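A single chain, nothing else alongside it, follows as structure tokens in the form predicted alone.
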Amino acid sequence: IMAVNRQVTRHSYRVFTGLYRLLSRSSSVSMVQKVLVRPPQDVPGAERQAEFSRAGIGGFFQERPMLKNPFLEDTLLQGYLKRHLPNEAVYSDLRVFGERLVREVDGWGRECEVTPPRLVTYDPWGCRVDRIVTSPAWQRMKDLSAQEGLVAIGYERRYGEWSRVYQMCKLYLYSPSSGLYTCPLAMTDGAAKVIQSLGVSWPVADAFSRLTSRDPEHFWTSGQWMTERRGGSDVGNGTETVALPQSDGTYRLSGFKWFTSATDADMTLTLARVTDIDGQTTSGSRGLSMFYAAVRDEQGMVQGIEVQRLKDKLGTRQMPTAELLLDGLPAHRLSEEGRGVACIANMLTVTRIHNSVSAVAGMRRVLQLARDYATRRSAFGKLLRDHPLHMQTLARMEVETRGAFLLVMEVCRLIGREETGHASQQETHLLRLLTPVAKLYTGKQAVAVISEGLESFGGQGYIEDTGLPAMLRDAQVLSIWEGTTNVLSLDVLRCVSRSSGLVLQAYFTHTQSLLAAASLPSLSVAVRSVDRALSGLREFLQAAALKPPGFIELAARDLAYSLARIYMGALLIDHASWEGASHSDAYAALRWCEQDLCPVVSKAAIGCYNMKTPPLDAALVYEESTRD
């Protein structure tokens, strides 16, 4: 036994001696020796011996990805502007704004995330105050939004029909650094659009000037209080809030709002049912009217509002979202009585565009960080950028992001033309169709691309204090707010029905014109793919018209995806055909068109929309156990 012990001891000595010699080649070993090996200091004359005093953590630390000027890093954005809005003032503003985002604003966004809002219900003396306290960074975001004209640009219209594109490009750069302040800006823009469409007059003239102001002292944000406990998208049947007429022509609102985003806003637009002299209301959408209310009185106190609680959400934690009890909130009716839902249409167009911009912005930001990280992170003997499989993954993300960007910018272009009176009837139809299509498709894209982006950072993508997981949590709201994927897919069907098919006619005509203008031989494969998918879609719709109504409803989601993919392919081809396009533009178009561009045809071919499937689907989902 003693011989074995001596052998083990000699072997252990050789192992640790070898490790020590290996470490001693490191430039940091002298420091490690001083830290780990020192004689006892409190025993005079004590023999020197190794003492474990603290752990060494090694000398390697992975460089983090660096955020660079997001405008200068985005060649597609620059190319798009050079093609459509070649204005030096716009280019300069976006370049300078990009620097400001890196230098200070991105840090504010992180502060908003780690310092979420809190509710103070009572003051120290027991008086109810219902005050929502947000971080100083959140307040700075409001000032910045005014200074940079993030709402104002769309209403100043210094660049005519391209003003909306300019505004949304700036919001696209801002969104990932904004700490979710783009959400109150979306509702502010939507409120301004509603007021403008109804006519800017008393009692909302002052509110409109504040919503569109560049003066931080004058600037207001707006809430959007539509959702109630029965809630969701079915506001016609879910709204219980009532409006009691007052002798001076105003109203007092009473009800419970289940989900109110940006609850710290200065004003709000909301729906309610006007009561008659007997206290009765009209049910359904016909009974809803649109109301404007200031949230606080002249002393800065909420009036007729009790904040029940702040919502505990998966993401968007930077922004206060609350449940509100309205108890006599003073308000003004904006719409004609019973025409409240019709007023929402203008608001939804704007807020859905904002949602789409945020989606593509999140995709672009995670990709910018991932490609920078690929130049800093080594694995298996070489940088990530030198691993072909990793580059293939990032390239797929890039293609998705480019397609999403061009689709969203197309919708921004169309709304700009409509607002300035330049839109043709075909363009008006396209705007109506593409708004829900872009919102539903980019919302799903964002979750997938950002999730893939986090994976490209390995374990660090899962660590909260890197700030990366927040990007994915925040992205999940994009497919929910302002209509889930299924709700918007059905909205596409309603759009087709209400226009007697004119929106589809506009879609086919314009998509075909984009393909016809593509003359580069290198794009011929992509052109044939899109053209074939377009023909298949046309044949599917002709056949669907002869089916029972339930058939097209089952196909609604895949139909919306098909409309998006085909149109995005045409836009990528169109951009790659521009004389200033790069080889990468053409390659992106080719890569996009490798996928199934028309899934509704593929799914129909295997019987996915057979009317026998709904009960089978339900039985599958709700299958009961047969065990005793």
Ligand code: MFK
Given for the second form:
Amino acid sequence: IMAVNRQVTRHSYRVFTGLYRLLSRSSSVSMVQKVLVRPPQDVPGAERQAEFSRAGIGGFFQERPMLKNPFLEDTLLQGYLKRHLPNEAVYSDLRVFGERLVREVDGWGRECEVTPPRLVTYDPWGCRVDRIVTSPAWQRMKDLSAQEGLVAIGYERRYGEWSRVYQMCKLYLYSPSSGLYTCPLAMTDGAAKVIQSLGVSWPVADAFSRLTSRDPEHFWTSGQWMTERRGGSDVGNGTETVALPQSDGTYRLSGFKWFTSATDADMTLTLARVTDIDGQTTSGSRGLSMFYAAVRDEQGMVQGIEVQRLKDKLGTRQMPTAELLLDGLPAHRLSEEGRGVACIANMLTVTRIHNSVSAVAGMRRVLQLARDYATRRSAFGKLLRDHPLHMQTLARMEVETRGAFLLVMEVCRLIGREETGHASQQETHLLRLLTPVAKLYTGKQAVAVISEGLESFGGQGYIEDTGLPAMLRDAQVLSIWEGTTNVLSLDVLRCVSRSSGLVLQAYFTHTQSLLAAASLPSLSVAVRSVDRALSGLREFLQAAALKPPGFIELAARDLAYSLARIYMGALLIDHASWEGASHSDAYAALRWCEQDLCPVVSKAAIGCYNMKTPPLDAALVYEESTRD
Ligand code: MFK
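What's the form predicted in complex with this ligand like, now that we've got the form predicted alone?
In what comes next, the whole complex appears, and the chain from above leads the way.
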């Protein structure tokens, strides 16, 4: 015991003091424990610690990171708009919205997180009600979304082909403060897009006007019910829901939807198999049609739906995700019979773009907080901002975020051009290719960058009520829903083959034109890197065309990553070549281009896609169990 006491440090003194207090309150403390845990006055140096005996926790409190106006804090966003959409009204709207986010909305977002939705299955009198109760903050988010035009801007098109960019910039500012309200907005936007593409008419004309409304009283959100127990990614084979034709031309849907996000929506688009007069359906994707259904009746009660339960999720806890039994849900078929997947693909395009916007928004937000914190936190005698290694880490995150931002804005620019009839055939191809590429790549970047961001707050980044851990949890879903990384990599192959390679031709032509316009000598190293990567990619694709189909499938993910990195490099170079660009823009481009821009070539060179590889991979994964 004496030996132990001699080694008492300041820290263990505090622990001993705490333990002593705790134990001395307990009547069952044994004599041995009392001897081991000595009272504070017996500890050497106790008097010098007196200032701690009253407060107990000392006098130093670390300043928290402050959220400042995310628009004014974002020089890349401002530069991008100055270059492409130099409009005072847009600038002013985003600046004012940025203030509103700091002043009130960010707090609501936190409220959504700590007051998650709950399901009320029965009323007090035993009647089944299936009511999803959300927080008041979640309700306010809905009103705000209408007022701020977060969906409407994309359909009003006041800024022509740049309206989508404007809308997505606003969503990018909103997303990290939104308490995940961006999820229902993504699906709402996607539903509006589908309805518009089909031609707005009965029975969805009213729905369209509500989805795109700025009036909170009129505004509706939409669900996108695609996932069933058998079919997560494999929608074509896994959808069991059937649609029974009614004499009035409508349908009744019966089935089980396994993940329905933001289930408090007013309407939904969903897939089902139409039954013939014998009750038979067509299997596979060709048997699927797309339906519109209002979720609630005029009394606000779900109709033809039982909410089985709400999901208990890693993140996105602010938002209700439910399992739904469809038990004769009244619905209207919107697509031709058997064209359900092709029809809902418009929705997938929009929700995947929203997903990419949320990914880059999360990266930007964690960086804004981390760089603010670095001016408030001292360690080893100086502020974090004065530690070069810390700045190197944040700078690497910044480079990732810039690359992601420019890629996502490029996709938004392209969809804006397509929707306003300005897109060339080449741009339409590019949009098809870059949508899955941006979604899959930024989803992964977001997890990595936000994880790194949490580390920059030390242990505080791991503490729940700082709000930081929720950012990481919410980022994790970005690479899962709306198509996992591998499913989207295969979607890249799908669009290459369906377009007979035209999407790739568009990609090469446009990337080269971006490089050709870069004239700054300081960027020549980066230009050469992208150019080399592009040539390598072209040669790889030519060689891959002669291989068995399994080869390119095995290369799909690395191919998608290569397409993303090369294109981001070209965009960073292009942005840095603009006359209003800063030194940081050029530096970011140079740094980006230092990495392996074309991993599909380096991995092919070491035989990763040889036909010998799959059995070796499988043996590696299952080695232990095959030994058994
Ligand atoms: C903050 C952001 C929040 C975002 C909101 C999140 C809410 C969460 C809601 C969800 O998670 S909903 C579930 C999302 N589920 C998926 O994303 C499913 C992932 N699986 C796929 O994407 C599969 O690739 C797919 C279901 C599309 C495959 O189906 P098929 O039937 O095997 O596809 P097939 O036969 O290749 O194509 C059928 C038609 O669709 C073809 O048209 P055509 O017959 O005219 O040629 C394809 O060209 C077309 N198509 C398929 N994918 C497309 C597409 N068209 C355009 N873009 C695409 N991506």
